[in-house]
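A single chain, nothing else alongside it, follows as structure tokens in the form predicted alone.
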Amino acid sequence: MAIAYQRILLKISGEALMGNLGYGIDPLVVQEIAQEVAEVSSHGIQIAIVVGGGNIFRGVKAASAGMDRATGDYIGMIATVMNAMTLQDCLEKLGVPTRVQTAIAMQEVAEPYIRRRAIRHLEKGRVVIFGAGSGNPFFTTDTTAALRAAEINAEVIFKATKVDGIYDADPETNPAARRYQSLTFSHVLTHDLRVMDSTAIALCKENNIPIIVFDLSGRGNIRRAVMGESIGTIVGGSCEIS
């Protein structure tokens, strides 16, 4: 296995864990993700994961319905911990040592987030899953992914989604939409392409952390991304628009 990256941060949306369900967690989908992560980890790749919580609760949606935004975001953070623990269980059943670290103290079920400890876990071959976002309301798990990637010196962020890259229009409504192979951070910010929120993109640009957006449902795509194969869309400081 030709390896392009030694330390990666994998961002998984909460919606990706639903599969075809309308709500919650599809155990089969989580098992498939865990199997792919386990395969990559077995080759010595250091893997950190940030998981969203939109399959259980979304703070922005709750706020639009009248809930206090900060309260809604805190509930959403707790939802990410539920997803993190589910993924941890699947990984450990496959024999992959895994640690969940949370930005909100939950010492009975997870470690507190400590940067040096997270890096040490990675160096020892453990998969580290970051839960509870950044611990602050008004920030997305995309921003958390960019923040944690910078903190642990990850070489790349893999944003695993339900689409196979970034398009110049919505491919679901526009069959003529064109998928980009590569983009610059500046182009993404200027054209508001919503790969990740602008705060996350700015963090990645400042720290020169490339983002690869690809379809999580494609079997073997995580392995292919780690090997440096051309899948999805790459966003970076030195990338050309293509």
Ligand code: UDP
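Remember, predicted model here, so these are calculated numbers, not experimental data. Note that the rigid core is defined as the largest set of C-alphas that superpose within 1.5 Å between two forms. Residue numbers count along the first chain shown, from 1. Compared with the form predicted together with the named molecule:
- After superposition on the rigid core, displacement of the C-alpha of Gly236 between the two forms stays below 2 Å.
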Given for the second form:
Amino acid sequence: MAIAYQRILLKISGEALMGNLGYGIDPLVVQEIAQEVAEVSSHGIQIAIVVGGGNIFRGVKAASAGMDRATGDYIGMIATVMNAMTLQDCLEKLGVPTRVQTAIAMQEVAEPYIRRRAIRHLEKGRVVIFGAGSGNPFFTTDTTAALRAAEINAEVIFKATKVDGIYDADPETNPAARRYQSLTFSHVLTHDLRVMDSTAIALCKENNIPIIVFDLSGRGNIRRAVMGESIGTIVGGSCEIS
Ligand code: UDP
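Can you give me the structure for the form predicted together with the named molecule, which would complement the form predicted alone we have just seen?
What follows is the whole complex; the chain from before opens it.
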């Protein structure tokens, strides 16, 4: 396989693990994702994953219902660890050595986040899953993905979503909507395109880390993206529409 990237950071939202359940984790969906990751990993690609927690708990939502925001955010971060451990289990069932590192100490279930150790794991062919977000309330797992990608020198962020890229209008309501092939960071920021939150985009812009936005449910999409095929939208290039 012709490989475009050697070290990638894959961001999987909590919602992606939920499938059509409405809440929690759909084991079949996680198994499918694990199969895709395992295939790419078997080609020697170094894969780090940041998982979200929105399928279980979101701090902002809890705050709007009256909870202290920081407390809600800590619960949200702990939720991501459940997702991380589930994904680890599925990957290990497929024979892929995997480590979960968390930004909130939970020594009985996962390693603490140690940057140099994470890089070492990747070099040894282990998939590293980062749980507990950045460890700080008021942040998101998208920002965590940008932060960790910069820290481990990932060449690219794969932002897995439910749509196959970024459009100039809502494709669900407007059949004339066109998908961008590529976009600049500035365009995403000034038009508030909500690919990832603005802190995450700004971090990627500053550190020159492109983001590929693609549909995770398309079989083989992670492999295609690793091979440099044009799937979804790449943020970090010029503005081009397909
Ligand atoms: N969170 C946080 N700090 C972080 C990452 C996450 O406080 O660095 C909390 C926040 O409450 C968030 C929740 O964890 O709502 C789940 O993360 P996120 O919403 O980013 O998950 P996703 O949308 O990717 O499923």
